[in-house]
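Here's a solo chain for you in structure tokens, the form predicted on its own.
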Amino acid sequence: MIEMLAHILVLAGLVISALLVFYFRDLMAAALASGFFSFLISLEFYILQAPDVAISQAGIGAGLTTAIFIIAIRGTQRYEEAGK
């Protein structure tokens, strides 16, 4: 029962974080929401008993990719133009 509740909470968090990535106008906030999405995916892989995939997803998806996005955003404008 507890495992099913944790599974449902992670899946709900995945949907919410994916919607946040889509709706955020601030690129830094969208990159952080994307990192949170990747972390939740790695947690879901761990719940599904695939720890090797979870470790690689956490390291590359949540860690490295989010860091690269943040470095790239620092070199550009942070907010997307509203009129385009």
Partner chain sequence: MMRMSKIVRTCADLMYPFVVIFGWYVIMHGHLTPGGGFQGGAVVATGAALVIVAYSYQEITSMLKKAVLMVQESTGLLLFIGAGLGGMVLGFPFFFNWLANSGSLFGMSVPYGPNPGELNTAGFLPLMNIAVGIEVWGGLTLVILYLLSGLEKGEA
The other form holds:
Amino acid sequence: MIEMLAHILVLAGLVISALLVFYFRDLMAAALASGFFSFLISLEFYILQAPDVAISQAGIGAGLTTAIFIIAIRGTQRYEEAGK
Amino acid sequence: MMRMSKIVRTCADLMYPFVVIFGWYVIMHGHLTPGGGFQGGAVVATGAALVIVAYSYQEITSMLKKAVLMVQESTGLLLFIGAGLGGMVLGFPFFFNWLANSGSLFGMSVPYGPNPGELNTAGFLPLMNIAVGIEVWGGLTLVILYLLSGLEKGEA
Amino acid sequence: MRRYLSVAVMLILAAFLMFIVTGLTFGNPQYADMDDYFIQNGQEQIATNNIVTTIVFDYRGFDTLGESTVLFTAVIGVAMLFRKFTGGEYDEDE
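Structure of the form predicted in complex with the partner chain, please, following the form predicted on its own?
Below is the entire complex, every chain and molecule, led by the chain shown above.
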């Protein structure tokens, strides 16, 4: 029962954070939302009893990918233009 | 000369040693707990990425040297292959775990069934974990450092 | 019009993926002799409590060697891509 509840919470959080990535105009906030998405995936792996995959997902997906996005935003501009 | 605010830099300084220590814990206990060389190396590289994102390129190059990271990555791969080749000198096949159950370094034996475990076991699996950990740490840090260096050179 | 079409395509794709998931069997994997061998003998042969590490680094050591080589090659590719060439000679950095 408690496991089912954790599954539902994590999967709902996945959908919400994936929608937030498209909602934000501030690209730094969008990158952080995508990092939070990866963190929730790693939590889901842990609930499904795959701690090995959870650690590598938390390291590479949530850490390094977000760092690469932030470096790329540093090279361009931070805010998306409102027109398109 | 772009860097993040003072709050981010202080938090990165505070978090860095703990992330590195946790990554080394995952590497060293790879044969007892979930994780291993690749996962632990990725965690240590995340700590380095935190510092790289927080500071500017000029400040980073005084902390992390590209040449050191390159040597580190190559050393990891050479150690991994050398651990496999070490058994061939003694007449064993390639990648044979001749240190396990031998009584010497990392050579204690383990009974069958659930037990708490002992750090001094598993033959050369801990050595391979350390080799892969060093390689992944150097490699992933080097990727992010090269991305940042390409950015800063384009501006100048 | 184009917006509704994209939404419809997304819905059809989602329904197709959900239809595939209903056919999968979670929780009762097929019986295999190899798994039993690893679980029975891995702890005594390699003296390791973590069976996953035993498989990844010892029984399937060549896979890990290939994985390390792939990572090394990828880093070399990134280093070649971001090196700055100035007048035929490469830039000596640090």
